[in-house]
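Given next, in structure tokens, is a single chain: the form predicted on its own.
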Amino acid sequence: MSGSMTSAPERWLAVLLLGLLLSACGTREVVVQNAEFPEPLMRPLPLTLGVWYDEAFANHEFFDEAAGRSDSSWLVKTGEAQVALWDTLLGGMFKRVVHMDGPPGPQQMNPVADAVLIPEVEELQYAIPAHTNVKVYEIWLRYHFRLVTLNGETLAEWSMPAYGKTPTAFLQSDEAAVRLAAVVALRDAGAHFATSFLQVPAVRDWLAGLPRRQEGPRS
């Protein structure tokens, strides 16, 4: 018999191992979807908000190519989740909310608004536990919003950070831990949002430079 063969448990252990290494190569996909998110606990403001999500922003996403061969990378789609939670969050806040049919700007027929809010996600990190066996993920973001006229002037222009955390180890697949940390960072920029709107000197000052309007039942 030839030196070079293997017993059955030597080729068996052979395919498995390589079923590991192409799986640990290839990319994790995360689509961030269906997720639910409270509309705050306000009295709305008496204004109507236009609201401009550029196709950045509609859908975004986040890829993070693997460090080494044993490593796998990752692709983090949010854009759906994005446009869920500022659309939920933002009709709570305000009386009206309204979607641009563009970028605001002079040449645009947009429909009329108060001011126009444009989100951005100026940073998205990640942290996962690529040498334990505990899934629990963390992710930060930053986001940049800027609010300005229907002109495209600018009135106001801020950023705001947020952050997500797995809540429990006990979860079926890293993808599963990533998406969880990825709708409680979401959350986390809501809530932080939500009380920290009217305490941006800019959006005070705009504010209080409008005219007084009485407040009526919400629509």
Second form
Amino acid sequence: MSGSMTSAPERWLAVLLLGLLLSACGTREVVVQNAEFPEPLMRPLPLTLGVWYDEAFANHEFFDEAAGRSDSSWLVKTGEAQVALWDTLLGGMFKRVVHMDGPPGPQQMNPVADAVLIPEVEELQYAIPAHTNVKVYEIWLRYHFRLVTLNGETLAEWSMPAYGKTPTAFLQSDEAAVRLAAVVALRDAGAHFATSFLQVPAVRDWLAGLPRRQEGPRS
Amino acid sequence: MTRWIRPGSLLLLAVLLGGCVNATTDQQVFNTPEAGIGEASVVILGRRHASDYETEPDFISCVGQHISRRDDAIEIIDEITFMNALYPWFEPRTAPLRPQDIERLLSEPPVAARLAELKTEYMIWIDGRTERTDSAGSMSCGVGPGGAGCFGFGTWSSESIYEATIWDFKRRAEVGRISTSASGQSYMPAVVVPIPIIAPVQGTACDSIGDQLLQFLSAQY
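We have the form predicted on its own; now please give the form predicted together with the partner chain.
Below is the entire complex, every chain and molecule, led by the chain shown above.
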């Protein structure tokens, strides 16, 4: 009966208003995907690097529950972009990169590699202008890396931060801006890793030991 | 007929009443290329080191387009194309902060080769932002079965401050510094329909800095 009292445009308007009112209460989802990362411009290290992305890394997502009724919850999915970034970056940094079939360990059959890198996203934080009153969207990431042998013995272990921000722009949604900030943070992660890998003391020690190990069997 | 005149006149009114902008530009340049930059290319990059703001990518693109439109002999390399071609050496974390740092970059053979391939002779760093400094007024909008409309008046002022630093790649030296500031007041009266009278503050800053850069880079100016 009530349908006859309301015209179609009014119904749509009511639905639109209701949608707007409820939009603050739902979860805002940001999927960082289809991001293209450039190959690093550097001489590749003459090594075969194995890489193992565990389930949590390859499908990495971050969920922040709304603090109050007026806030929104946020779900930021970076897994696909993480894999795209690290595949491209490592492919340019090393002569050869091979993906492991399983986590390195004594019982695990894996392709031959000089070492295996296992990246992990330890932490992700974000800030939007509504939180900070600063007109930038920000993403912080903290990675934890393990460089291990094919048997799973640790050669080096270190943490690395990455940061990305993007300014507010006319007609840009919060989701689009957070996505852009995440892409900037991932690029920063790649830049930080590529320029600091050889400065990690344990990595330097491992690399210094490599020629002796390679020459060992000959002598 | 009147149905077409009304929005048209509103638009014309908005254009005629475009907010006023004041702009000031200072420049200090050395070793200006007398015959322009020839076949070399120029890259314009935004500085992104500050914690509380970012030089807008749109502004960098605007300055590049301003120069290209007025002298199509100048080859401007797009910011993101350059950053991708030289990844990871021009990211905010790794970008050179002083002209002397170019030497460090060129010690990487692939970087030196890529820069030679791009024929980059000048690198222009732009640092700054446009921000809304204050606002006043109020406006309310409503939707009812009879239609929708707004009533009220809003005004705000914006300020742009940018500084361009020119690096000469061959000399590994800073050869110029141009700064511009622009400010303006925008208005938005609303009687049923809001009429934005926007002061083109960022656009004026873009034109000012672009004109000064043209004088440095172009043989025609």
